[in-house]
Every structure is written in structure tokens, then in C-alpha cells.
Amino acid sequence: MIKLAITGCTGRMGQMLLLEANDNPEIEVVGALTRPGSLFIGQDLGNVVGENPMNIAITDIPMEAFKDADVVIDFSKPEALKKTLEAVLHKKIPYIVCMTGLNIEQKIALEDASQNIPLIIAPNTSLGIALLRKLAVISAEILGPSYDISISEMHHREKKDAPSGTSLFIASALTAIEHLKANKPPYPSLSPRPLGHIECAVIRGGSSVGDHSVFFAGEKELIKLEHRATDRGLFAQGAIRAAQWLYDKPAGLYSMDDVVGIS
């Protein structure tokens, strides 16, 4: 039984994670953190998702939320990272960061923290996205510089970051390949298009959970790798699997590739 604390517990993904965790006999939710000033502070966590009382009071104090936790899963916002990171380091708890929009300083802080705790940075916790990313790298290596690479993504109209963290994560993996190393975020579209350029195209609309495609356009063929999320529960399930994998690992910086076993 892994004891789990949820950060961002009152948000859309935090609530989904709670529902999935409550359905998993190997997971026990023991703590819940929300933002300062939230109207949910002091309320029972079960009330947030319409379930029976869980005898867990929602708090805005990280040390209180994490006091009994074996692992922390964070679906909050980047602005909350500093205090959360201080608390997990103090208690030496494995930490899974499931947020997008992190800046350079925050990424460096997480990399530094991974020297002391096991830590996963996962802008997307879908196991399928981890596979898509790996397949994209393999394809780019085999096809070579004559194929133009485009990453296309669509999300719901309320999504704040563009391109998505997932698109940037896929693109960053591709830049490890020699003929793509010159690419830098945000990977804009260029016309006319130079060889060796990665572009990230963005669509926002409706209630799309998340569609990501990677295109390899050659002179005489088009190859497309695609992943479509149809239920947000997918990301919650992936985060729980990551927590179970990370629980007994030594300090270090990991990714969903490690969780899936394709690194």
C-alpha cells in the first residue's frame, strides 16, 4: 500500500487523480494540498468529488499535507512549485511533477532536487505519449534529414500554454539527433522551410482532452504517428503507475520513459 499526497487536489486533474486513487486497492490517499486562499481549505477531501468523507482535511500547508505521504503527485501550477519542492526535500519524499509551463529556473531547481530525492518530471503521464515520443525519435533517426518533421497538437480552448508541454517534450527528445540539434523552443513554423527544422503547430478549441501527431514529410510520402487522449482518467492512471514505480527508487531524475521501460 502506497500512501499518496495530491497537490492541486481541487483542480480538474487533481480530482480525477483522487477518483482513480480511490479505485486502486494499492493506493491510499493521505494528504491533499490546494492553493492559499482556496475556499476548499478545511473541507473534507471526499466532498470535493462527491464521495463519502475521507477524514482528510484539505490544506494549503505543504508540510501538513505531506506528513504521512510515501509519494507526492503534483498537478498544481508552476507558481506553487517553490513551497512544494521545499517540503518534499525536507521530508525526502519521492515527487512526481505533472505540470507544464515550467521556466528554466524551475527546471534547474528540480534537477538539483533530484540529487536528494527520486523525482519524475512528466508534462504528460500517458504511457502512450511516452511510446509516441520514443517512436518519433526512432523514426527521425531512420528517415534522416530529408524528411521535414512537424508536431501538431489540439487541446481544449481553456489551455493556457502553447505549444503544449507534451509537444515541447517530444521536440526536445528529437533535438538529441545530430541533424536536429539546432532547434530551440518554441519550434515556430517557418516558410519557406529550411532543412532540419522542427515545427510545433497549435490548435485550441472545444473540449479536446489532447491530440498529438508527429508528421514526417518526405518528397514522395507522408508518415504520421498519432496519439489521441479520450479521457482525462488516462493521465491519472499514468501518474499512479509512476508513483508505484518511483516509490522505492534511489535519488535521481526520471521520466515516463523510465516508468514504461523504453528509455
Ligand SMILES: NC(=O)c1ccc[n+]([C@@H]2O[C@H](COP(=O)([O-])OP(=O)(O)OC[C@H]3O[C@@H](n4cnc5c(N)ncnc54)[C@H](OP(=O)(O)O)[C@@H]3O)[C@@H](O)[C@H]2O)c1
The other form holds:
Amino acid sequence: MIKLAITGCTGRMGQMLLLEANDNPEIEVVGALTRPGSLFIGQDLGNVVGENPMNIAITDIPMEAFKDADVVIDFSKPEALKKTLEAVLHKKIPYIVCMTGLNIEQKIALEDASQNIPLIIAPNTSLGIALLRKLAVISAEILGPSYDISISEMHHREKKDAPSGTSLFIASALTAIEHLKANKPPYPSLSPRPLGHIECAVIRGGSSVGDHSVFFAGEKELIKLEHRATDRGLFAQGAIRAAQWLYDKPAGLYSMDDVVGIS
Ligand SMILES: NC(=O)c1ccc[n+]([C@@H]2O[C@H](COP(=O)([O-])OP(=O)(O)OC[C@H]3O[C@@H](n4cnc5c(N)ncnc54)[C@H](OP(=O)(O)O)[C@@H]3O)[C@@H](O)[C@H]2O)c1
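Shown: the form predicted alone; wanted: the form predicted in complex with this ligand:
Then the entire complex follows, led off by the chain already shown.
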């Protein structure tokens, strides 16, 4: 049984994670963190998703939320990272960072922290996206520098960061390839289009859970790899799988590729 603390517990993904965790006999939710000033502070966690009381009071104090936890899954916001990171480091708890929109300083802080705790940065926890990223890299290597690569994504109208963390994550894998390595985020569209430039296109609207496509445009053909998330439970299940994989690992920086065994 793994004891789980959830941060961002009152949000779209936090609630979904709670429902998935409560359905999983190998997971026990033991703590829940939300934003300072939230009206949910002090309420029972079960109320958030309309379930029976769980005898877990929602708190805005990380050390309190994490006091019994074996692992922390974070679906909150980048502004929450500093305090959460201090607490997981202090308590030496494995940490899965699922929020997106992290800046360079925050990514460096996470890399530094991974010298002391096991840590996964997972801007997308779906198995399908891990596969899409791998297929994108294989395709770019085989097709070579004459194909223009574009990543497009659509998300619900409330999403704050753009391009999505997933688009940037796919692009970062591509920039390890020789003919693409001069690319730097945020990968804007350029016109006329230079060779070897990745572009990320963004659409926001409605309640879209998350669509990502990678296009390889050649002189006489177009190849498109596509992933569509149709239910947020997908990401919650992936985060739980990551927690089950991470909780007994040594300190280090891991990714969903490690969790699903894609090398
Ligand atoms: N890794 C993945 O597969 C994946 C999948 C989907 C989404 N995401 C990312 O996960 C994050 C959350 O997404 P969402 O759709 O669930 O957003 P959301 O509905 O806005 O939920 C965010 C949650 O974080 C809370 N929060 C805000 N500031 C906080 C703070 N300082 N300390 C603690 N909690 C704080 C919010 O509380 P209030 O509502 O009170 O402000 C809310 O409960 C986003 O970055 C999103 O891009 C990742």
C-alpha cells in the first residue's frame, strides 16, 4: 500500500486523481494540499468529489499535508512549487511534478533536488504521449533535415501556459537530434520558414482535454502522428502508475519514459 499526498487537490486534475486513487486498492490517500486562502482549507477531502468523509482535512501547509506520505503527486500550479519542494526535500519524499508551465529556474531547482530525492518531471503522464514522443524522434531521424516539423496542440479555454508542457517536452526530445539541435523554446512559427526549425502551434477552446499532433512536411508528402486524450482519468492513472514505480527508487531525475520502459 502506497500512502499518497495530492497537491492541487481541489483542481480538475487533483479531483480526478483523488477519484482514481480511491478506486485503487494499492493506494491510500493520506494528505491534500491546496492554495493559501482557498475556501476548501479545513474541509474534508471527501467533500471535494462528493464522496463520503475521508477524515483528511485539506490544508495549505505542505509539511502537514505530507506528514504521512510515501509519495507526493503535484497537479497544482508553478507558483506553488517552491514551498512544496522545500517540504518534500525536508521529508525526503519521492515527488512527481505533473504541473506544466515551469520556468528555467524552477526546472533547475528540480534537477538539483533530484540529487537528494527520487523525482519525476512529467508534463504529460499518459503512456500514449510517451509513445508519440518516441515515434516523433524516430520519424525525425529517419526523414532527415528536409522535412519541416510542426507540433500542434489544442486544450480547454482555461489552460494558462502555451505552448503546452507536452509540446515543449516533445520538442525537447527532437532537439537532441543533430539537424534540430539549434532550436530553442518556445519554438514560434516563422515565415518564410527556415530549414531545421521546429514550430509549435496552439489552439485554446471549449473543454478539450488535450490533443497533440506532430507533422513532418516533405516536398511530396505529409506524415502526421496524433494523440487525443478523451478523459482526464488517463493522466490520473498515469500519475498513479508513476507513483508506484517511483516510490522505492533511489534519488535521481526520472521521466515517464523510465516509468513505461521506453528508452
Ligand atoms: N502531467 C499531466 O499529464 C497533466 C495533465 C493535465 C494537466 N496538467 C497540468 O496540471 C496543472 C493543473 O491542471 P488543472 O487542470 O487541474 O488546473 P486547475 O483546475 O486550475 O487546478 C490547479 C489546482 O492547484 C491549486 N493551487 C493553485 N495555487 C496553489 C498553491 N500556491 N498551492 C497549492 N495549490 C495551488 C488550485 O487551487 P485554486 O483552484 O483554489 O486556485 C487548484 O486546486 C496544470 O499545470 C496543467 O497544465 C498536467
